[in-house]
Structures are given as structure tokens and as C-alpha cells.
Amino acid sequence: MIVVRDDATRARLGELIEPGFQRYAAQVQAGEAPWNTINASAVSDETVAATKLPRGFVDKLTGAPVVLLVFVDLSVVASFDSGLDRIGVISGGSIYPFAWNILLAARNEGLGGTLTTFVGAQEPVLQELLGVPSHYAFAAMIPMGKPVKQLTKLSRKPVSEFAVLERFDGAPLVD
């Protein structure tokens, strides 16, 4: 994990951020699932670049007090999914607890975080940038700093929505 609070170091971030978050709002705005590996895009290079971002957005996630990148390192990750001929999803399960658990400490803390990837699309030049070796990938930036309002309160889908009993077509689990 690296603490950047460095201005300079957040601008390039933002820097890095704006073209991946503009593809992502772009798709979101035609109705598609951004940066999806399955369903190729039919938005094209001319509606990126003309997609305007949320004003302030990407301020905010740089400009947060201190900003974390956490990376993980591939050569002693087990990618049990390594050989199928998708994205490998599974070496993610050795570092998204990592992060889940600074953002409760930090909510313990009285601090506030979120969990992004936008930077995730530049790798190679956020590698070069913070001297990263290539065997470490980017898995998160998480902005952190005390946050304006402490949610109480997260809205969920019902367990029976998204759980479903011991096959993929089975019965909803019923909570």
C-alpha cells in the first residue's frame, strides 16, 4: 500500500483518472456496463471524448487528505483461475479483504473511505509514476479523510434477490 499526499502526485492521479471515468460515464450513459469483458461497447471514441464528467468528481477523490493505492503482488498470489480463457478474478479474493478491513478500521476511527478502480485502466504509467514494480498490480485507491456525513444506514437487495439454493437456476434462499 502506498499513502500518497503529495498535490503534486494527486494531480497526476486525477490526470489518470479523468479518461477511465469518462469511458465509464459514457457507458453508463448508453445503458451499458462499463469496461465490460463480455458485451463489447458500442460507444465510440468521439462519445468518450465528448462525455463531460461530474464537475468536481475527481477532485474530490484526489484531493481526499490522504490517498491509498493498494497493489498486490502476482508472484506470490495463487490465480487458481490463471488458465481459462477469461479475466482472472480469483488472485482479487487475496487483497479485497485487505481493503475492506482498513475501510472498517478507518470507519472505526471516525474516518471515511471508498473503495475506486478508475485509476485501474492507466496501470502501467500509475506503476511508473509511484515506482511500482510490473509484478504488483493495482487493485484499489481508496481516498480517505473524515467524511461529511457518517452513513448509518446502507440500503440492500433482500438475501432472496441475489442467493439462491445449491444450484445457479435453483430455489431463492429465503432469509
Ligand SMILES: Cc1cc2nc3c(=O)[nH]c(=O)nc-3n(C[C@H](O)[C@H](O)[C@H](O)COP(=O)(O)O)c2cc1C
Second form
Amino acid sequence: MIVVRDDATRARLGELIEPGFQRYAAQVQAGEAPWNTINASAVSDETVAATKLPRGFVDKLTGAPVVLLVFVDLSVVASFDSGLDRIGVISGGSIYPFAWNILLAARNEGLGGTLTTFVGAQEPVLQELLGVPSHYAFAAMIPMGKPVKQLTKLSRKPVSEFAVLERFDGAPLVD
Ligand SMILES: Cc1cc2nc3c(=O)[nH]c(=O)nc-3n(C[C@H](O)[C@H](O)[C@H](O)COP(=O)(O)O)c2cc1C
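Form predicted alone done, so how does the form predicted in complex with the named molecule look?
Expanding to the full complex; the earlier chain stays at the top.
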């Protein structure tokens, strides 16, 4: 984990976030599930480049008191799905609990952070910027600071919508 405080590095992080965020926003505006690897996007590169981002959003992320950059060392992770013909997810299982624990521990100290991955598509540039070896994959950027307001009520789907018994098409776990 790299703790970034340097202003020049923050400014560069902001620049690196923008293209990924623009594609995300453009695909959301087109009604697509952004950055998914199953359904090809119908959004053109020109539309992506012309997509405006909410003003000040990126500055809020990079302007947090500290910006944590979390990487996973792929030379030690057991990526059990690496032979499958789809995007890997299992390697992430070795690092996101760590990122989540950082968030939980921070909350316990009255701090707040949020998981972001916008910068992920720029991984080679990010590695160069921070001197990270190429086999360390970017996992998360977590801006962290004292929250303006401590959130208590989160919006989540009810368990009945995603937990099923025995099989994918099984009955809901709860009604
Ligand atoms: C793996 C992961 C990556 C995420 N990446 C981003 C991101 O790049 N940008 C963003 O605005 N939100 C991102 N989010 C969503 C936010 O971190 C956060 O979950 C969302 O704002 C909802 O907040 P809540 O979990 O406190 O309800 C990501 C969430 C996860 C789990």
C-alpha cells in the first residue's frame, strides 16, 4: 500500500482517473453496465472523449488528506481462474478483504474512505508514476479523511433478490 500525500502525484492521479471515469459515465448514460466484459459497448471513443464529468468530483477524490493506493503482488497470488476464458476475479479475492478492512478500521477511528478503481485502466502509467514493479497489479485507490458527514443508512438490495437455495434458479433464501 502506498500512502500518497504529494500534491504533484495527486494532480497526476486526477489526470489518470479521467479517461476511465469518462468511459464509465458515457456507458452509464447509454444505459450500459459500464466496463463489463460480457456485452460489447456501443459507445464510440468520440462520445467517450466528449463526455463531461461531474464538476469537482475527481478533485474531491484526489484532494482527500491521504490517498491510499493498494496493489497486489501477482507473483504470490493463487489465481485459480487464470486458465479460464474470461476476466479473472479470484486474484482480487486476495486483496479486497484487505482494502475493506482498511475502510472498517478507518471508520472505527472516525475516518472515512471510499473504494475506487477508476484509475485501473491506466495501470502501466500508475506503476511508472509510483515506481511499482509491473507484476504488482493495481487493486484500489482509497481517498481517506474525516467525513463531512458519517453515513449510517446505506441502500442495498434485499437479500431475497440475490440469495437462492441450492441452485442459481433456486427459491429465494428469504421471502
Ligand atoms: C471494487 C470497487 C470499486 C469501486 N470503484 C469505484 C470508482 O472507481 N469510482 C466510484 O465513484 N465508485 C467506485 N466504487 C463504489 C464506491 O466505492 C462505493 O461503494 C459507492 O459509492 C457506494 O458507497 P457505499 O458502499 O458507502 O454505499 C467502487 C466499489 C467497489 C466495491
